[in-house]
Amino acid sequence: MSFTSINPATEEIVAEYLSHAPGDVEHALKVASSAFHSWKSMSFDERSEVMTRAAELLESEVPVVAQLMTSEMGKTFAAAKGEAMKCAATMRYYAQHTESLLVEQSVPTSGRRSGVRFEPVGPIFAVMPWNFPLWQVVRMAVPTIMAGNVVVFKHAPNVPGCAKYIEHLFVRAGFGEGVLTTLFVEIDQVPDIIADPRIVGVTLTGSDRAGRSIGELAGKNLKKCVLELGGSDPFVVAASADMEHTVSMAVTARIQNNGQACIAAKRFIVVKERHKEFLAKFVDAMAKVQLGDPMDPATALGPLVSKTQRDLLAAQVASSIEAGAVALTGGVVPEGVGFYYPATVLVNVPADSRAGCEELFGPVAVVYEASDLSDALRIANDTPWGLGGSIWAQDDDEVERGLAGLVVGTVFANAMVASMNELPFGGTKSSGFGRELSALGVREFTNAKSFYVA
C-alpha cells in the first residue's frame, strides 16, 4: 500500500510514500518510548533552545514548505505561507512560556508544603487533518512535546509530504529521534496502536464521526483523548454592526483556506432590520472572490482538496436546492481541471436539508434572518456542533449578549475565530472536549500531581 497524494490544481500526482508495516510500526514504538525517558529528563532550558531552532529552520524555508502545501491540498500560496509563519510563531511562543505555564503551584494546606505539579505522561498519539498540514500538527505537538512528552501521528493520507517535511524539520533541529514520528498507517491499524500500553494518550482533530470512533477506542483502553471536531460556527449580525466591516470580514471568514476550516463561519445570522443590506452586500462580494491557481497571487479562493470532497459539497448543495434553497451566487461545480467549487450564497434553506443539518465543508455560505437577537442567538445554538461562533456590534450590550449567549468553545466580536496561543482551543457539544493551546492546553497531557509535605 502507498500514500499518494494529488494536486487538486492540477490533478497530478505530486508524490507517493510507501505505508508502514506492522514491524515499522511495532520499531516507532518502541523509538518513542525509549525517547520519552530521555526527554523527560531534559530542563526547559534544553528543550526550549531546540524548540526555537526548529522555528528558525522554519522561517528560513517558508516558500519551501508553502509551496509543498499548495501542491498537496490546494490553499493559496499566501494563506500557506501565513501558515508556516504561525506555526514558527507557536514554536517560539512555547519554548519562551512553557516552563512559566507549568510551574509548580503552592496550595496553602494544614501541611508545611503542598501543591499541584504537572509532569509530562509518555508517548501520545495523534491522528490530524489534511487542511491545515502543518499548523494541526503543531499546534498539537508544539505545547505537548514542550511539556515533556514525546508524539507519534498519524497524518492524513493526501498530505505526506507534508508530515515528512515537519518529521524531518524537528530532527534537523537536534530533537532525538522518536520525538516526534510520523506513521504511514491504515485507519485498521489505529485501533492496535491506541491500544499499545506505550501510548498513554491519544488526540485527533476531525469530524464529529472519526472523534466518535477515536473516542471511544480511547475509552476502551483507558487512554486520556482530546477531540477537536467538526463544526457548524454562526457568524451573528446584531443590529449595530458595522455592516461595511462586518461584511468584507464575512466573506473572509467565509472562504479562508478554500472554505475548509473547521472553525470557517459558516452559518450568517442576521437580524431583521440588517438582514436587506446585508444579504445584497455579501452575495455582490461573494460574487467577485476570484477563483484559480493558488499560486497565482491574485487568486482569492483555490480549489478542494479532492475531488472526493468537491463532489460531496456539490451533492450537499444540489440535495439542498432540489428541497427548496435558493443560490443567491454561485452552486455550480465549474468545467476543466482542478477540484473547484465557487464561493456560493445559499439563502431558503429548509432546516431538514443537507445544508440546513450538514457541515458544509467549503466556500458555501447559509444566510438566515433573524426576527431579533435573541432570535439570532437561539438559531446559532440549535446545532449539534459548538466549536466556535462571532459576533458583530457596535452596541457593548449587543457585544456582551454575544458572548454570553453564544454555547461555543470559542468565540469573538468583531472579529474571525482564529486560534491563539494565549487562549484555549477547543470545543463543546459534537465539537469535542479538552483544549489545545495556552496554559490549558500545555498541562492536557500531563499528571497533575498534588502533593503534600507534613
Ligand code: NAP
Contents of the next structure:
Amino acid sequence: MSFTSINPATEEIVAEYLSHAPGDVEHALKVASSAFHSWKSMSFDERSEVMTRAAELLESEVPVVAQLMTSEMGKTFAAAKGEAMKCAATMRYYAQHTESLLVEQSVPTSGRRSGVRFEPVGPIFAVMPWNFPLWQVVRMAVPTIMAGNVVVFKHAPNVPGCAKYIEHLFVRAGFGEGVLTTLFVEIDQVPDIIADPRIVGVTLTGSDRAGRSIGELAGKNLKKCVLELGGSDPFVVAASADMEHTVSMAVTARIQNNGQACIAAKRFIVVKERHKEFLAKFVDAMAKVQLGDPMDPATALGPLVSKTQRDLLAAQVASSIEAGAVALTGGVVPEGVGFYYPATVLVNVPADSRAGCEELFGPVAVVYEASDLSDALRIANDTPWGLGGSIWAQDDDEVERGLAGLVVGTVFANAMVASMNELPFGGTKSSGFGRELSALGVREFTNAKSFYVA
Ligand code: NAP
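Right, and the form predicted in complex with the ligand of this protein, after the form predicted alone?
Below, the chain from earlier opens the complete complex, with every other chain and molecule after it.
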C-alpha cells in the first residue's frame, strides 16, 4: 500500500510514499519509548533550545513548506505561509512558557509541604487531519513534547509530504530520533497501536465519526484521550452589530482555508431587524469571492481537498435544495480541472435537511433569521456540536449575552474565532473533550501528581 498526495487544483500526483509495515511500526514504538527516557530527563532550557532551533529552521523555509501544503491540500499559498509562521510562533511560545505553565503548585494543607507537580507520561499517539497539515500537528505536539513526552502520529493519508516534512524538521533541529515520529498506517492498524502498552495517551483531531472510534479504543485500553472534533459554528449577528465589519468578517470566517476549518463560521444567525441588510450585503460579497488557482495571490478561494470532499459538499447542497432550501449565490460545481466549489449562501434551510443538520466542510453558508437575540442564541445552540461561536454586537449587554449564552468551547465577540497560544482550545458536546494550548493543554498529557510532606 502507498500514501499518495494529489494536487486538488491540477488533479496531478504530487508524491507517493510506501505505507509502514507492522515491523516498521514496532521499530518506531521501540525508538519512541527509548527516546522518552532521555527526552524527559532533559531540562526545560535544553528542550527550549531545540524547539527554538526548529522555529528558526521553519521560519527560514516558509515558502518551501507553504508550497508543499498548497500542492497537497489546496489552501491558498498566502494562507499556507501564514500557517507556517503561526507554527513557528507556537514553537517559540512554548519554548519560552512551558516551564512556567508546568511549575509546581503549592497547596496549603495540614502538611509541612504539599501541592501538585506535573510529570511527563510517555509516548502519545496522535491521529491528525489534513486541513491544517502543519498546524494541527504543531498545536498538539509542541506543548506535549515541551512537557517532556514524545509523540507518534498518523497523519491524514493525503498529506504525506507535510507529515515527512515536520518529522525531518524536528530531526534537523536536533530532537533525537523518536521524539516526533510519523507513521504511514491505515486505520485498521490504529487499534493495535492504541493497545500497545508503550503508548500511554491518545488524541485525535478530526470528525466526530472518527472521534467515536478513537474514543472507544482509548476507553477499552484505559488510555487518556483528548478529542478535537468537528463543529457547525454559529455566527450570531445582534441588533447593534457594525454591519460593514460584520459582513466582511462573515465572508472571511466562512471561506478561510477554502471553507475547511473546524472553527469556520458555518451558520449565520441574524436578528430580524438586521436580517435583510445582512443578507443582501453578505450574498453580494460571497458572489464576488474569487475562486481559482491557490498559488495566485488574487485568489481568495482555492479548491476543496479532494474529489470526494467536493462531491460530498455538492451532494449536501443539492439534497438540501431538493428539500426546500434556496441558494442565493453559488451551489453549482464549476466545470474544468480541479476540485472547485464556489462560495455559496443558502436560506430557507429545513432543519432536517443535510445542510440543516450536517457539518458543511466547504464554502457554504447557511443564513437563519431569528426573532430576537434570545431566539438567535436558541438556534445557535440547537446543534449537537459546541466547538466555537461568535457574537457580533457593539452594545456591551448584547456582547455579554453572547459570551454567556453560546454553549461552545471558544466564544469570540466582534472577531473571528481563532486558536491562540495563550487560550485553551477545544470543544464541548459532540465537538470533543480535553484542551490543547495554554496551561490546560500542556497539562493534558502529564501526571498531575499530588504530594504531601507530613
Ligand atoms: P476524518 O475523516 O475524521 O480524518 C481525520 C483523521 O482521522 C485522519 O487521519 C483519518 O485517517 C483518521 N480516521 C478516520 N476515521 C478513523 C477511524 N475510524 N479510526 C482511526 N482513525 C480514523 O476528518 P478529516 O476529513 O480529515 O477532517 C475534517 C474533520 O475534522 C471535520 O469534521 C473538522 O471539523 C474536524 N476538525 C476538527 C478540528 C478541531 O480542532 N476540533 C480541527 C480540524 C478539523 P484516514 O483518512 O486514513 O481515514
